[in-house]
Amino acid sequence: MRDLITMDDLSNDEIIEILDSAERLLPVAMGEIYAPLLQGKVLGNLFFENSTRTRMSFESAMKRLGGEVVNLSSVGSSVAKGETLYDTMQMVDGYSDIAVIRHPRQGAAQYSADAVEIPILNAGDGAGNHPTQTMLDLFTIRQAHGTLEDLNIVLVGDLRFGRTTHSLSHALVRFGTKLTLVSPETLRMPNEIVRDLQSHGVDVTETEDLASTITEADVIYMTRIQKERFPDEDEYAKVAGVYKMTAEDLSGAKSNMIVMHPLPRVNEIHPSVDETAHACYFKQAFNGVPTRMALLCRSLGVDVPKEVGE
């Protein structure tokens, strides 16, 4: 029985790992073949925050796998009656096996496995961590360029609210990776992450300019700019729409190229990108699938065989 609240409770052999067994999960996660590893098992999903990509793929996840799931929300449960998170987590405890937690305040994952015997997964924690969305998103990259070490990988957009970019910069560190963070002076990545980083011995860089980082970049990962964030309205005008990608902007880029983004986008990616040979967000969003069946797997102590279905 394993939690996963950030991406140092996984080794690098553990994280390979976790990626060769959502590759064997793919034909399942497709609906080609019935695999039920988790039958007999309930997924608890509980999401305090909206969510459209997380919430479902756990849930397609889980009865891929012949599990069920039980959901819940602030909305239509008695947290909406000032039912603390304690209590809420005493009943997941006793209705599921292991639960999915995603939360706008930061350390709520870690808090809710501390009050737990059943495995705890963060879905996202406020400005935090979401360490299954990195998950996804290293089995997207390894699938465009076959391996993890020695990519140049920017980082784009709100880096200092990003909870998904503050947990894969974390991890890809941990292969080599050269890193370039691009956002507006105002939402750079915080300083004691970008240290965190830099003393694994890679090479970190930031800048405002995206454009300059186009023809060298393996992959970009865009993001939006979280208006729920901003304590400030007039703060987040300022930088709202500072970065636009086009299929123009492409133009230079190296052919195996790949534009990520965790989705939703709001106007940051135009939709003239999608057609191109780069765009790899929709097939990152359905990533989510095999890679979180992997995950549920790995925290209740299943093995997934090496021959699936078999």
Contents of the next structure:
Amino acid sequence: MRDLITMDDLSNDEIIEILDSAERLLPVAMGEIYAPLLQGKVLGNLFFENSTRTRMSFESAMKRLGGEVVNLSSVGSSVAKGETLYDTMQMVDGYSDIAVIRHPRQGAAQYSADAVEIPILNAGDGAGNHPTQTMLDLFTIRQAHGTLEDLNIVLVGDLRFGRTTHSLSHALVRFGTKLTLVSPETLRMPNEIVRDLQSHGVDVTETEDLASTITEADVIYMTRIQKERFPDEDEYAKVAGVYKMTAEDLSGAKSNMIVMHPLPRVNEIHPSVDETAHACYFKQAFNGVPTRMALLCRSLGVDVPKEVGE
Amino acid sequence: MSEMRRVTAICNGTVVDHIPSGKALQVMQMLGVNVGRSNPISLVMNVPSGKVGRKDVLKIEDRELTQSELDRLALIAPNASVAIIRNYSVAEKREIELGKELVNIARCSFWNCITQNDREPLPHKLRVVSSEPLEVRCAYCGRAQDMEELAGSVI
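Output the structure of the form predicted together with the partner chain; the preceding block shows the form predicted alone.
Whole complex next, starting from this chain.
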């Protein structure tokens, strides 16, 4: 079974292999060459929660490889009528060869994988995991620095509810990355995750002060403080807008330091940063396409040839 | 055997000894022996024990608990000792075993877990990630479980 639910489903060697495949698929992702590796295959895109980049990049990835996509939107469908996830998945099992699922409930992706035969790719389950985002983040980091090892990576913002940073931090420590976690006190990384990270023997530092981390960083990974994850409006108001990065703030940064963000941003990265050589978030969003191509191929058991398009 | 002075020996049934002090009521709840049963039950709490300081003891008459029923106790009384009594003597001793996975024993206590929907049909599954100290996580959402809460969410 070739599900991808959490980053624990992949060994370090497998991660590198997928990133290598994604690199070979870059010209296909850019539309320069056509490689119908997934012709005749159907992807079920199941978004029980809104998504822009993830849904579109999966769709683009599948179509650029010659496959087809069927979409489920939970509004107005049987889901809105109270269908269980189990029942919905039985239907999807019949309609597609592989499914991508995003769901507001944590554990929904593993539950779906247990419910059906087709491979399941987790595209975000509540505040849980988002491993395909992690893979494109790793791809972007390796593209900029040529390696994943021994880097100094700063994760900023909502580390409590942000599933992106949970998955990414788990993956990074496996490559010996030094992590600095920057967040307001109320949005610190959950203790159980910090414990897991430290068990890999890497340096994990927690601070509330972003400015002090900039000069040493190889990557600064900004995240949005997500209003929708707060049970209480007042709690949100206390921490909204606490980190705002401008081009000026980056004057002391290493020249090859990159700023990443899973997007959408609100006001945590000022548009002035876009003009600097550090800005990497739009490239990162594009990288979702080649990375997800590689993941679709892997889960469907299709080898990406050494020379794509030949 | 100080508890023997407090409660008489049973003829047939199950004795669960060396329950951590104060946990006997939870044990009864987890075993489901406190509701809708006509079996007499004797409960001794906070008695001195050479082995564990203070302990609780439970004696359930005319019912032999099965291994799978007993394995539920691994969550709160992993070191309890169990004896099956027949005709006033110990016929069998049973150990409580903590497996790698607890299936349909307790439900994940995280409010936003997919298993919170009662109509979802797949079994509740908890994964044992460490036995000393006991750490259990939901096999679906991955949340580490609070043991007190878990004892209250037994199926």
